[in-house]
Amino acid sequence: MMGGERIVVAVDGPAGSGKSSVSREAARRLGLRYIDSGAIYRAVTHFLLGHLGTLEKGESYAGHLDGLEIAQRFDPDGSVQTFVNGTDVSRAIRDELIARNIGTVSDDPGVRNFVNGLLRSWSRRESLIMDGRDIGTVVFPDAAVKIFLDASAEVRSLRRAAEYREMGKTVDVNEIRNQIIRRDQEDIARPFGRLAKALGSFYIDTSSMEKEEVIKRIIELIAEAGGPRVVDGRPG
């Protein structure tokens, strides 16, 4: 890859593997755009609930997306803002109602096609890093860098519990571990957008790695593929 060309970095992995936080930080350091694909599906869910009130598993919702415009902004400080028809919904899409309904929306093949088209259109404009569960297998199978981040269920549950405690929530580590195991089973078995390691992807087991080690490894892989690198603390 020659300098100046756009580069796409696809980062997949199971829930709790830390893919969002490390991808976001790698993007910030390299001066790339980070896309939170999960937030896009949350934004679609927010839009559909606002128009339909309730959502039913197995229904097709692609026909209800007319007039929906989604945008996402990645700021230099590493924060991400998501917009629906010009309105900032970054906080609204984290509501529990969205969490309860997002599975219905993200399992809809028509919705997935809509979102994938949007994500691909963004990649034609600028270099980016994107994380999810089928980014390297479905959305960007020809990505310059494909990474699969993993960690044991035990480690992921401890990390998730620590995050909740930082937010002041009382948690049961065993219950979180059970939730993660169930989520893994569901994600692997999904008929569309299932979790899988993409052909040609770099596998990174982060179970015994510090966050900084993972970030540096991702940056190294991007540089090796001809992408930008950090020089004296700045993208170069």
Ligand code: DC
Second form
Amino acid sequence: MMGGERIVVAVDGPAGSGKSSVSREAARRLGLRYIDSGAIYRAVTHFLLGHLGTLEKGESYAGHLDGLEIAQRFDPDGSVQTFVNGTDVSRAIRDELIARNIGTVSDDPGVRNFVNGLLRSWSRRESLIMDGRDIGTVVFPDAAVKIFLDASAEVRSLRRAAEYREMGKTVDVNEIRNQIIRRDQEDIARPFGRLAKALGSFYIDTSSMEKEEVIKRIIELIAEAGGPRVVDGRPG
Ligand code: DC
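Now that we've seen the form predicted on its own, could you pull up the form predicted together with ligand DC?
Whole complex next, starting from this chain.
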């Protein structure tokens, strides 16, 4: 990273690839701000459900976003809080009701424009590490560093299951694997902002990597961002 310049680091990848935990930790260590773009889509879904009660697939919701203010805070300790009109919704957006409706919201091109505008406005103020599905392809195609984090569906399912166990939840690995596969299909089939490897992105398959190794690799790539690019990728 060049001293004093603002940079954007875009980290995309499928559900369970670990992108949010490693991005958050890399940001914490580097003193950069981390933005969880998935949480922004969740916050929009929360707002729309609160106003409209139910949401219909294929409907356009951009006209219902007046009066919606979303903010996200990243604490130096690495925790993230998301606010809708000043209310902390960080917990509420992890609800099953949000998960059931988010596809309707994130498929809506008007909503995507709204979210993209918000994400870009934050980048004009400070350097960011942002994770999502279309950050390197659509939101910041000129990001200084673009990373595509991947792992096999099997490994992602096992990691998710371990996370749930740590939280004291009972887990059915088959059910988790099915959810991961369903979300992959949704992410790839989305008409706008679908998950894809951005041109010039670094492809990191984390299937047999420790979390610490992935964090170090990301930090290394950011440090090298001012120098020549080595594209360690697979065909997009
Ligand atoms: O990362 P996550 O699971 O919290 O994301 C929630 C949903 O938002 C997920 O279904 C995909 C969608 N999403 C998106 O369409 N574009 C992004 N940049 C980030 C998330």
